[in-house]
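Just the one chain here, the form predicted on its own, laid out as structure tokens.
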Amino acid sequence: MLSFTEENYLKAVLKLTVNGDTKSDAGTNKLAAYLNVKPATATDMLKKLKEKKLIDYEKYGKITLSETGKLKAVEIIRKHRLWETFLFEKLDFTWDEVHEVAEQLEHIHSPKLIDKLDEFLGYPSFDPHGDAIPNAKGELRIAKQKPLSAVSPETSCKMIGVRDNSTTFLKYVTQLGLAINTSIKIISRQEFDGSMEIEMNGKTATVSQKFAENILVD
């Protein structure tokens, strides 16, 4: 059985190397920065994961998950996103509260419990943040998405997810009146700084380019 820390590393490697239909490289420094640990600490853990044949890794080289490691990482993400959905839909947690609690619940080792949870929720495809939930076979449905910043002025779209799951960002999104499936119309974009004027729910707001890059739309 893997430790909580080992599971967190596998999940982090998967998130850093697979983004939708695209793949990118992850090295020790990038992984350490993502997990907010020292590179030496990350190196020690990577050695342990390699000994367990969960990753392929050479010093100063890129990190890739083995087939076993990838299956384990997908399993952890499935549990995390199912717990987020349960907390949001059934226990009235807000979408900025669910992540921290799900971080604890995702380490429960009971396949039967997770399968029952999935069934209880009606086999959801996406969590409260719009992230795809892997099914019991480890299959992941990838939604066609792009950042709000890529949408042309005088065009309408629908919010389907967020890139930034931090509490501060999600609270700001909520304050603006945005949520999953909210329709958004782009009124204008400033060429100088990329800020955008948008309309949603009959209200208008001006948002920064950074904000628009973290809102995912269809």
Contents of the next structure:
2 protein chains.
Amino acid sequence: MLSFTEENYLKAVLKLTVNGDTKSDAGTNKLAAYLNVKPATATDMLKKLKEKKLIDYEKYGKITLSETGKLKAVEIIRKHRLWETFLFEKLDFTWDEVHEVAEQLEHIHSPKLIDKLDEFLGYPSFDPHGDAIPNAKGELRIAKQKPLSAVSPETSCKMIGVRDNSTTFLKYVTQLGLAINTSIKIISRQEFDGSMEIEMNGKTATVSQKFAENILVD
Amino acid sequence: MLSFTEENYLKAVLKLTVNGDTKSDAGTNKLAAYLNVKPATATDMLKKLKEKKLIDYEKYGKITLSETGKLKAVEIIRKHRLWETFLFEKLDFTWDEVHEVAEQLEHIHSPKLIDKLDEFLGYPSFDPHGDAIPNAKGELRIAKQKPLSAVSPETSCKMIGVRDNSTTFLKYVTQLGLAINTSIKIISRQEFDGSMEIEMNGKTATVSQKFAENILVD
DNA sequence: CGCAAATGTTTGGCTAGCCTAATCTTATTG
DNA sequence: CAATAAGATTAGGCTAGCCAAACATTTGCG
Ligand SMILES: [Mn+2]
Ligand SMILES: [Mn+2]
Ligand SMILES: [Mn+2]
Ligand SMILES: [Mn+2]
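What I would like now is the form predicted in complex with the DNA, since the data block earlier showed the form predicted on its own; can you produce it?
Let us now look at the entire complex, which starts with that chain.
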């Protein structure tokens, strides 16, 4: 039985190694920064996870999940996203409130619980942020996606997710009238700083490049 | 913010001090036995809880919850029983499966979560074992109840709860065709060992005194 | 290449929770 | 009213996770 902390490390290694955008690898420093601990602490835990055969790791070397470790990590992602969906769909949480609570709920140990929850929710494919939910076998459907910042002016697209899950970002997105499935038309893009004028639901807004990089569209 | 462990100690002190049946008080040994730790460990934690003003306690003296401690403990009971109700009503858990998972879920920190869950469940008054669920203000309705063992032969009653929540007991109860709200008629009672012949839903069965003491009726 | 910066590891030390063994206080009872 | 028995506390020690500071290795750049 893995501890709360061990599970968070596995999830962090997964996030940093298959990071979608950067394909960067997980170093002790990055891992520590991600988990808000110091590098020395991360090194301790890496030795422990290697001992338990959950990661492949040699001193000063690369860090990757073992097969077992990857399965475990994906299972935690699955739990996290199913709980977020539950909070959003059934308990009227907003999409900027679900992450924090799911961060606790993902560590509840009960295989029956998570499978029943999945069934209760109707086997959802995506969580409230548009992220794919792995199924019970740990398989994860990957949707084609690109950042809004890569869409050409004069064309339209549909928002299918967000890259940043922070409350501040999500509240801003909502305030602009954007949500999953919103159709967005790019009116123009400034060469200078990459800012974009976009239109959705009849309203227009100007957003920064940083913002556009964090909106995922089809 | 209380830790998982501190919360379990508070709940244990509450259970042992307002124990319904025995009105016994909580000593270091009983507390330790209840929590599956050694007395020395309990003493350490009692000092810590006193420091945090959650219990009233002097060396070698009585242990009672402070007002704050009682509020906290009742809140955990509330969460425990609401989660049990959720698992039972919404996720098709049986009543002998819910306790173990609720033991984990009761420690999730989120005021919004528990109030929304309460609402989602329709503000239930009792959990799957017939135990009263405290409301959001920490008030607990107390139902009149007595053990089946105290019911006179030739009379009828309705099962409203159980005193023992263990899986083995609950499975046995179910196997006999008993559940919350089942009408029970006492056919006879043996003076010798207190065993009873009872009838419910047309079927009869003979149960021990120990069994009858753990079935609560109106 | 060669050396400094970046990155990673070790050491020693901390707290929360737990333990055993020894000791102390309170309760019981002959 | 002793003297055990029962109950509670203290002392010392352990592991999991964490940290700061010292040390080691690797990377990258002049
Ligand atoms: Mn999340
Ligand atoms: Mn987590
Ligand atoms: Mn329970
Ligand atoms: Mn608990």
